[in-house]
Amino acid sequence: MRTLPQNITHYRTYLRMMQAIETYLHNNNFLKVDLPVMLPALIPESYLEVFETEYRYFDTRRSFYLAPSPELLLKRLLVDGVGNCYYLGKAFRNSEPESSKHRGEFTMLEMYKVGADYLQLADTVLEMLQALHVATRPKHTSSQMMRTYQGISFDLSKWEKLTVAEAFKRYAQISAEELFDEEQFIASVRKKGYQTVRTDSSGEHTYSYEDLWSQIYANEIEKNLGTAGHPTLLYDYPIQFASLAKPNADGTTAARFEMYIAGVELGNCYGELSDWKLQHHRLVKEQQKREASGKIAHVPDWGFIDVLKRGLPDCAGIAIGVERLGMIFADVASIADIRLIEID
């Protein structure tokens, strides 16, 4: 472990940003909720791994898991009528590479707005970003919404709004018809030179639509987002990539957006799925994928479905990586630059 006193200036900016988040949410009637981070069961999510631990007292043994998000707890409170709410605290994700933009232990802001859809919540988030800009801007700058991150300038007065289909067409030359048809998409990816089959000691394996989609997204799409003068709101993801979001009327996309500044992904939003039957079906599929991939066999929180049966109010929710947001407002290249202690 290392102390990093040289980061104190950036850390102070990060703290001002954190304080501005809480001030904005308090002034807009969001209730701050303190939640446990060590849980006995989790929502099945196939794309992430978790940290497992154990409570011990003499002969008593009980498995617990560090929460990868506060979602299953906040939605319980939403069903109970808590109203607009947020959590600002630690979350944990295992088996992901440590990088300038990610640590296994990180700070998350997760907020829910009742009676709003995902694009209405986007308006709230943009207003919050503007408040953070005002709280953290250098003294010599004007009151305008212009900001610079690592040499890339952007204006926080509005979103650049792009559907996922528009982004794939613009940056990867893949049409909407190809994007939403798995066979056509795999054929298009093959033409672009990507491997669609891998061979190892156990034989030949075909990459899934989800695997190949993620490769194209990471290699050809993400780096361009939030680089055209405004933060990018990328919305309407294929339904396969939004297991907890409402399906849109087109039947192929879901009410989900992600937000980007200068190629940095900052937040992930859903118009929250309230249909408990559809949610149960999706979570069963997610659990099957977890088991097939050999991930930690955590206890599934099927009680979450019982909660949804009581009626989740219409709402939208977003999870935001707070250290990444701190990078943007402190204008540093790594989350390590806003920390005072780093674990090697």
The other form holds:
Amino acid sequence: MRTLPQNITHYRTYLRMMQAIETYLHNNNFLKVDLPVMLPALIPESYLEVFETEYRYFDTRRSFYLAPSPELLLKRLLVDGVGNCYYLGKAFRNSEPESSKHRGEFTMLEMYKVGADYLQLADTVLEMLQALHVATRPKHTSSQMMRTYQGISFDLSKWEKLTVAEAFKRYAQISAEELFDEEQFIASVRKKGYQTVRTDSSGEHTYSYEDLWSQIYANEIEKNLGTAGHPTLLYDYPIQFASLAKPNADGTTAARFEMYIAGVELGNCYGELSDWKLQHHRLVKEQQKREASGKIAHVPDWGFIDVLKRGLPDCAGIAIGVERLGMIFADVASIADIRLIEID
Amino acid sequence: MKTYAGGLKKGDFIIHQGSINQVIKTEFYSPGKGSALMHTKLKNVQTGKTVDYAFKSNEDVETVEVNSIEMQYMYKDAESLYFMNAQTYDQVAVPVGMAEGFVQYLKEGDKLYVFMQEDKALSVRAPLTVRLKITHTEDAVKGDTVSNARKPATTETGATVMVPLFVKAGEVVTINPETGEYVGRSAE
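Moving from the form predicted on its own to the form predicted together with its partner chain:
In what comes next, the whole complex appears, and the chain from above leads the way.
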């Protein structure tokens, strides 16, 4: 463990940004909610591994898990009618090695706006980003909403709005028809030269649509997002990536967006799924996938479904990686550059 | 030999799209949709060109077996760096692109590890440190007391490095050739 006093200037920028987040949300009537991070049950998510710990008292043993997200708690409060709310604190993901943009223990801002759809929440988020810009901008900057990150300029006055289908067409030359048809999609990916089949001792396995989609997204799409002069709002993900998002009326996409600046993903938003039957169905599927993949068998939070039965109000929610946002506003290459303590 | 992409390390040699590439950088990435990915920066050993490529972390990758042999650096021309095996007196050429970023700190006689695939030289490993004589640097301006202030200095190989103000021309300094950073003053 080392201290990094050389990062103090960047850290101060990060702090100013955090304070501006709290001020903005307070002024706009979002209730700050302090939450426990050790939970007895979690929403099953097949692509996330969790940290497990244990409470001990004489012969008593009880498993707890570090929260990978505050969603299951905030949604309980939304059902109770708490209204607009947010959590700003730690979240934990296991089996994810540290990189310049990620650490298994990270700071998350998760906020919910009641009565808003996902694109209306995008307007709120943009306004918040503008407030963070004003709080952290270097002195003597002339232009109102212009900012630079690692040499890439962007203007925070508006989003560049792009659907996932438009982005695949523009950057990966994959048509909407191919994108929304799993077989056609896998065939196009194979044609591009990607590995679509894996062989091991138990035979040949074809990679899933989700796996290949993510690889194309990482190789051909993501680096372009938020590099054309504005932050990019990429929206309407294929229904396979709906997770806890509402399906759209088109039947092929979900009400989800992600936001990018200079190729860096900063947040993930859902028009929240309130149909408890569909939610239950998705969680059962995720739980089965978890079991099949040998991940930690945490206690699934089926109580979450009971809560949803009481009726989640119409709302949209977003999770934002706060260190990444700090990295953008401090204009540094890595989230490690805004830390004062490093664990090697 | 095969491995999985999630296990790739900086310095590994792999076959990617038909050519031998050295892994320059790896970064694990879990996008929260689909399986985890391994972002890599790959350098083609023939062309010296780099590409970014994201593998699925459980994707099969064919690795190339290499031996690293300590050799003496001799000289370079526009295309290659030339090394000699001090045991066999064999000479090998490594494309300049494979030493990009640290070639300017090398001097004749330096010992480096050359990566060989059978008798073909693929790449060369940057030494951890190099010791270079400073041939030119301005004397520090009096009164400049910022503790970590730096000034430019020219090394005997012609490279420019940032050194502390107390370093004088004629001194030998230790440099990290991968970052170009000053490490310390050398006893010699």
